[in-house]
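Read the single chain below, which is given as structure tokens and is the form predicted alone.
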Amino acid sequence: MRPRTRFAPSPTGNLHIGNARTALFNWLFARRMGGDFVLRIEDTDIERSSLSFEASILEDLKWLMLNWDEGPDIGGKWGPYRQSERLGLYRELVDKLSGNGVAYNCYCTKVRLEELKKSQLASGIPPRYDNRCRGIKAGEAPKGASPAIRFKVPPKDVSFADGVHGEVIFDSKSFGDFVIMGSDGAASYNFAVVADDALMGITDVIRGDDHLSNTPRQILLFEALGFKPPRFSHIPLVLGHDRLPLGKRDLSASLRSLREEGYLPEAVLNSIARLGWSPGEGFLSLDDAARLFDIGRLSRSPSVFDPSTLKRYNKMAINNLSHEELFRLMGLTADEELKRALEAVKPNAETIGGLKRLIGPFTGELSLTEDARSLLSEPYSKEVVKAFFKEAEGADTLDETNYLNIMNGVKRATGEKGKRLYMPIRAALTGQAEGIELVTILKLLGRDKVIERLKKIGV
């Protein structure tokens, strides 16, 4: 059968890291194996799913080009392509396997169950459903009760082959009958998944370690409507700076807020790929991330999110990318000023808006901010300033031959050296306390327009 993998979210907050790592590692098997790569939208949550998270789930996706294809925006033969959509699908499947003796309603309420939780708890024991219900007959049940359904779990050992694992082996006694419909009709995740995933001939699932629990409740379910299990590889989540793993609550790691700060796709996508594992040095395309994907190769250790990393494969990006692409992406026109003073801070910048204010002081009109404001109020930053204005008002040029005579006599005048004596000329100059090397804005700023922002500013 034709590989078929799925990324399957749920609507209730943006894309982060974590799962954006699972959709590309789902997205470069699929392109590895020539199968199909399908979005389905897991929305059973009614309370916290959204149509705007599921917006932005899918135009992160397309942002990191992250193609597929089937999905709730494309339809497909498979579909529909919403949890939301194939409820009457569910409860077909339910009534299959009440139908067969192996689901049965329960009529446990939220109180009893929970005061049966803190028993087991408090005994030492793991909790789980101990079957009360399994042999209530029709005539037994209570009147007027909406009963919740229960997969009638078979004493056995579960055992599969996991990608990333090996063998992993469960005893089916650890987690007890389980709920598959709940008493509002709502199917439990556990089932709507495997429904979904038999339905639409998923092959391969990758996915993250915090499912690996429910890999035997699925596969007993998939062996009970009578389908093939799919070949499951669980992945280590990939952690946050605070050794935790990363979620919807790391605001910083979401793709939304990467893509406003400045960040490209193709950094982001290096950074991910290896979340886990090691496709070898290097910038690659998701062309070369495909031709070399390789599960078996995938790292079982979780994986720590670090953002220099990512700012490393940043500044990469941005330095594969020409002229006009990067005026472009900062909303610049571009003359040849600008081009030279974009061609020098660029190996200064680690992400587009770090660009933009590189280059800000060369596009028009000098604007301070509040650290080159304060700086320059500074009594030893005003004698450096005035210094230096004497001494480039008597140079014909500001090559850089004239730069050092001229920065020698601001030394001489004002005893000042290092950061004392070159931050304060430079946030002058740009508006800026940190920035590109002084020789630099001095030459693309050139002698008639350094005068003229020295005199702006009141030297």
Contents of the next structure:
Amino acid sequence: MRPRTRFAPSPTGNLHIGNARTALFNWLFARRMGGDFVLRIEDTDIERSSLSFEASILEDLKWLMLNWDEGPDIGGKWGPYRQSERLGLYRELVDKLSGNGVAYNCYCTKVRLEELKKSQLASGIPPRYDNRCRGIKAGEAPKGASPAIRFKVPPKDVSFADGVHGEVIFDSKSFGDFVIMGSDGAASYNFAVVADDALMGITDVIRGDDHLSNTPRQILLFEALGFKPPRFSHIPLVLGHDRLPLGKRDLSASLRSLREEGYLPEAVLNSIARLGWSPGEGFLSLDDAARLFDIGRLSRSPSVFDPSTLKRYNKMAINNLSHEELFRLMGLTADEELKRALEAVKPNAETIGGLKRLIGPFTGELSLTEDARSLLSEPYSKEVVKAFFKEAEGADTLDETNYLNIMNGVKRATGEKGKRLYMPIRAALTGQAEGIELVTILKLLGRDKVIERLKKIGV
Ligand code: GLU
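Return one more block: the form predicted in complex with glutamic acid (GLU), after the form predicted alone shown previously.
Let us now look at the entire complex, which starts with that chain.
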């Protein structure tokens, strides 16, 4: 059967590295087998969901080039693709279960449920519903109360072959009858997911390990509704450097902030592909990755997101792009001089933002960073810059042929060496304390511009 996978984010925050990786693995799985990738928005939590988060998730997925075949923006024959637009479908299926006697009305109040939980915890048993309303006959229902609807959990072992973990077994007795529709008519997460996956013909559910314990409940619902359960694969979570699962609170891991810092989508894809998957070191295109992807070879333990891997791939991605493309991303117009500067600064840049900072001094006006300003205010820096100015004025050109002579002259005149020699000159010429090699800076700027800059900062 042609596979159909889905990515089902809740629009309650921006996309982060962890859920982008789930999207990627679903995309790769579908593309490898020539199947469909569906985008579904799980917005049943009305209070925390918002259309602006939905828009931002769609934008981030597009930026990552993970195109979908059906979704809320483009529709499709199994839609609608927002859970908030599918409430009628859930109601129909819940009624079906109630009609078959496998779901029942529950009139327990919040207070009773909380007390039950407290007393179970106090006696050391894992909290679960005691199925009290199971036996209530139609005539015995409390008047005027609007009930929640619970699923009658059949006592059995639920087993499934997980694509990552292999055979998994749960005993259904470990959970009580669970709510499938709240007293406000809202379908529960477990119910809505099953209804959607079944009605949308999803063949493979690939999601985080945090959903593993939901799966037996969902399989029982598939069976009760008369649908064949999909294949499940639970991928280990992505942890931050604090070894806690990455989540919405980790702003630096949000796709939006990575994009704003100047990370390229190809680099993000390469680094998230390595979270739990080992396709080798080389830079992969999405097509390469789709060809190689094998869910059975994913790691079973969590992986830690390492920003240095992302930086390494971003450097590679920057080097893979044409100069035209890099100028476009930096919002600069290229000329011959700037092209030479780009060639020189490119190996030092980890992000597009960094590249723009490094090329800044060669685009025209000089602006001093705080670090450069404070460095240049030191008396020794002033001496070094003054001595350098004298040497530069006396030279015909400034390039590698007379660079050593010039620097030796400055050394002699000031008694400075190493960093104390180079940094003030670099700061005076580029406005930045860190950057590319001084000899390259001199070559790129040329003698006249060097002198003009030094005069401008008031040697
Ligand atoms: N909406 C769920 C989440 O964001 C996804 C549930 C699922 O994949 O089944 O975690």
